[in-house]
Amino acid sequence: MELDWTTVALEIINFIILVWLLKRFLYRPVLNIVEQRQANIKASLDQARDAQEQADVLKRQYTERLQTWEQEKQEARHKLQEELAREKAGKLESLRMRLDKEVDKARAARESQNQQWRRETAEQALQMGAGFASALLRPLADPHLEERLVNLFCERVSAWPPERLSGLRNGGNIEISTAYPLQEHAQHRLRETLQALATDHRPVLFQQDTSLLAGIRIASGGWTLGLNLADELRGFAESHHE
């Protein structure tokens, strides 16, 4: 078989016509689709990252805030806590004050109720003792017992300061009053003792007062002195409110 060159070459040159239209109108058509669809692929995947990314940063914003506001609602607990912790310490200081004051006021109540009943109970006593006393002492009243009590009377206003006798210097008349009529060397006594106490010579005056029981009562001016049954009962009756 004789090849044909022409042949041969008419069918080189209807291939290259084949693959140039191929390329012109099929291959390329076809690229351009795939470029198109991989740019579209790579759009979607931009847009996709940057979703992505926003939705990172969202959720990171959403985490942040989360732990702030976890954070916030945390000192806002605890101090709400020390609020109330100082507020009942507050209340409590108050109610232990409040307790302290009726606490007082319930001892200084019970005290000044003991108090009185200590007094009244004293005031019971010294007058029933002052009663006793006196109902004792007076069937023992008598002259004698008179004497001896303007003896002892004498004998310690004697010893007395001079402080202690400023009424009986600065008064006037000295009156002297006895339950029982004194014997004449008593009343010399009383006389010469008082006088010199006064350091001077003014009248000296005797009189009887059944109600002194026995003894003495000397009165000059506004100054009084005695030393009788009647006021040392009354002393002793009064001693309480010392």
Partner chain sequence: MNDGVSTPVWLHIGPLEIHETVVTTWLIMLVLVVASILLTRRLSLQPGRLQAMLEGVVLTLESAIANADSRNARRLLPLIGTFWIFLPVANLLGVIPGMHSPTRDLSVTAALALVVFFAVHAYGVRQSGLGYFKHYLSPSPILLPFHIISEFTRTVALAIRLFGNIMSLEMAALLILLVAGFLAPVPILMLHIIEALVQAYIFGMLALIYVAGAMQQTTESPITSSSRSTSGAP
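Return one more block: the form predicted in complex with the partner chain, after the form predicted alone shown previously.
Coming up is the bare chain, nothing alongside it.
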């Protein structure tokens, strides 16, 4: 059991070489790969952390955006409701105006219809009145009535203002129609009266027209003037149109 210094020295050298070789071929490669894996894991963790942070940020942004959208939606809904209410009010107003117009039109149509009905009724009443008066007066028509009408005519026409008689003055021959033959004195009175009104001695022609029932009708050119039952009754019946 003696120390062999050669062996000691060789063993020391051997062990130092073994330390270096194992460090070179065992520890360093294994530790490198472990460190590389840890670096990869750390990078993955950092990446995951970054992704998590980005996801959190995105989530926060989406939440805020959702809230903003919800708020905008509420505002849009309020605005839409207001617009709908305004539109509804406008349409209701328009409808009310149209209804008012329709009511006015209906009222006007009803008024017009009433007026038409009243006019027709009045006309019928006048026609009936005229018919009644005509039926009543027709038996009363005789030469005496006619003579009284002629006298009345003469009295009235003498009181007329000159402008109402301008047609007579500017016309031609004076034609006098009567329902019955006039007496001589009546013809004379008429001729004098008319010639006085015409302010000249125009010829006066007499003729008989039984359609007048009683009374006279005087025509000179386009001017006509009458005081007879037929014209009065017709005038009574047509007075509604005037």
